[in-house]
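Here we start with a single chain on its own, the form predicted alone, put down as structure tokens.
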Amino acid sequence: MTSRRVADVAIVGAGMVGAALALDLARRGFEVVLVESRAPAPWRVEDEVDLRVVALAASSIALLRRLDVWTTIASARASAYRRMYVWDALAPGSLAFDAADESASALGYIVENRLIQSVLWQAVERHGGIELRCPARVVASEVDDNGAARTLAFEDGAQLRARLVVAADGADSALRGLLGIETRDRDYAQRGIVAHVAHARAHEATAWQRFLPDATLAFLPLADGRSSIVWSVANAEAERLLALEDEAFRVELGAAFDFRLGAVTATTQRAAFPLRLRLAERYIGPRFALVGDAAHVVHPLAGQGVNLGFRDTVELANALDEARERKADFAAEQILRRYERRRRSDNAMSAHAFDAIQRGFASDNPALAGLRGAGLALVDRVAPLKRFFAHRAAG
């Protein structure tokens, strides 16, 4: 049965990006329906730190502050990183950023995915302007005959009409597929190994990243003094590393990191996820838009995936709000085009930049390694260049 009511916006997917968009729009006065197939597991302080963490940039923290959830997240378990240090295993030269150079208290924060999602979910549940449909699974979608709304059909036979439908249901977005939006994909033939490790020396509130031949290794500072690692390696090497006993893994990990923090003394269980590049061919359709991983998946070496997604939400919410203030149809094609034009170009540029860095630093060619080292040293010495990269990372 189709409800006669037409919601302003229906968002499919209540992950970090979808939930943030729902809150942002509801706080601006839009009537929002948030659709999710299953509720997230609650975050509890007594649980082990989630293996999946994100490096939140300043732009993302600004959004979470505006949504009145950042204080809760930061007070629960978040780790500021004040410095970032990048170096190449095959060549001299390094690049270092320091928050003090920007008169800031931190470059960003390392936070567990599950913590962010849990706090956003709780805020959604409390907000009177958001209707939460969970569990619910969309099986079809079409624009009404008059073009004024889009209907979502659910697995249980229910239907929902909304002036705008937003897909925020992740990299393998079912809704994107229902709308026939193609993607351009690249499989890196790599997996990112994640774990939390203890080490002999303090992490110094620093995010460390080392480039190795056909691998990238990041140590991200956690609030409890440990580091969260993301070790991106070829698939076969990932299988080998995952099969090692803990002691052997710690030794290899320490060596790969050049023992920058001394010996690795302990590790949690390890997990791994495939690495790929995926860019949607278009972000919009009739009464429809994509945000977050449904629109773009990038290499994790710069830790920018969720930050790009949060920037999508801000741009889309601003576009809709400004149109409504002018008494215009906020889901009209020209309004959505503005969102697509701004975010698709920025996301594509970021994705291809990360891709080029990954390709360039993966080579073990001595001449290329020398150029990489010289490039890092040059950026580190030239203040305007260094400031550009620091501001780009901060959003």
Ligand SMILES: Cc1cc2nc3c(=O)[nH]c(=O)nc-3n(C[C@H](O)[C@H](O)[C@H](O)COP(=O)(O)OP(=O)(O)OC[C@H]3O[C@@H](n4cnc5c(N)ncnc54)[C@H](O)[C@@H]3O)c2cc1C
Contents of the next structure:
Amino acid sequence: MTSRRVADVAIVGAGMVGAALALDLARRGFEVVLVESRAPAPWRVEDEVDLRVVALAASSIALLRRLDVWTTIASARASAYRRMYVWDALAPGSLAFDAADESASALGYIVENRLIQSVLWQAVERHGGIELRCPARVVASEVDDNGAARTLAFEDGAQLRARLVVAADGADSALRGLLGIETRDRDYAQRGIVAHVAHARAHEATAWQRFLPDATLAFLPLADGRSSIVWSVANAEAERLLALEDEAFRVELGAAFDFRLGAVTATTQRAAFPLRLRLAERYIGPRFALVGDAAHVVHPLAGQGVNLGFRDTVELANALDEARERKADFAAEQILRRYERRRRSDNAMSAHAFDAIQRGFASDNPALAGLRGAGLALVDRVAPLKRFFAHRAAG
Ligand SMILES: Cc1cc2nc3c(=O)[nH]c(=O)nc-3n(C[C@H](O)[C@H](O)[C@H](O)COP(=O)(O)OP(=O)(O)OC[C@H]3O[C@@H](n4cnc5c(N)ncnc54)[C@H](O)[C@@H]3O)c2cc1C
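Please give the corresponding structure for the form predicted together with the ligand, as opposed to the form predicted alone shown earlier.
After this comes the whole thing, all chains and molecules, with the earlier chain placed first.
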């Protein structure tokens, strides 16, 4: 079935990033179609805290506030972190950030992915300017002969035309492949083990991160007093840790964390995610753009993946909006180029910085360990440097 109608923007993927972009554009008056292969599982307060959580930076919270969904998310279940503390297992020296130094009430919030996605999904459903196509899967895409629109062909034979198509379908983006965009990848040969754990001492609303020679370990504070951990270790070690009985796992986790919060007294089930660096070689092309994990996948050690994705959506929405105000073709190459210029360099810089940190901290060479400790202490003591890192993390 070929539709004669041409939507302004078709977004493929209604994860946190795609759904936020759809809502933002629709609220600015664009006619949006949002395509998703499966509806998100509903979030319910009585359910156990979902294992996938993200640390949202100030810039992401500002976006969710502007989209009128933050109050719903925050009142459902969100945990403010007011401090961040980073230290190295092999060298003295640490780095601490405090919201008070920034005259802020929090550095950010820990929130379940599923909660954010489901609140955005409900807002999308309520918005009259967004057509949801779910379940739907794109199998082909090409630009019209006159170059004025792009067609998406679906598995069931349906078609859709839009002036701009946005791929927001995540790290393994099928649409990115259909658009012929290559990625540069590095497999860290690591997995990020996640679980929620209880501990003897209070987490003090602090996001803790410890670098070990062969691992990074983060404890992110949850609202119920527990912490959500991300323990990034080599694949074989991840297999071993996942296979441990709960008690043995708790003991090893507590030791790896240097018992900073005392003994680990309880744990949920564990899950693990493969870790890799993946950067799309281009973000744009004729009548398309990539956003979020479809464009960049970064190591989770800095907790920035979705924060970078939300920044993509803001930049793209601003670029399209300004072009339309000027009565220009909002999906013209120079408009999309502006989006790419701004976001690709920022994302690549962040990705390579996290990559360098990951490699620098992965070594147990004593000289390097000394440098790391000195580096942490230096950043901690030199106010402008520290402010620079704090502002970058906040977006
Ligand atoms: C262990 C771990 C910890 C992390 N911690 C943090 C953190 O603290 N802070 C942070 O900012 N980030 C963090 N991240 C990264 C963050 O989870 C991702 O950056 C984020 O989920 C990406 O969102 P997205 O919407 O771009 O993609 P996704 O969440 O992957 O969403 C893609 C959507 O597209 C849909 N889809 C897929 N294929 C198709 C198709 N063919 N057709 C239609 N729809 C499709 C999917 O169903 C899904 O809904 C972490 C990641 C890991 C692995």
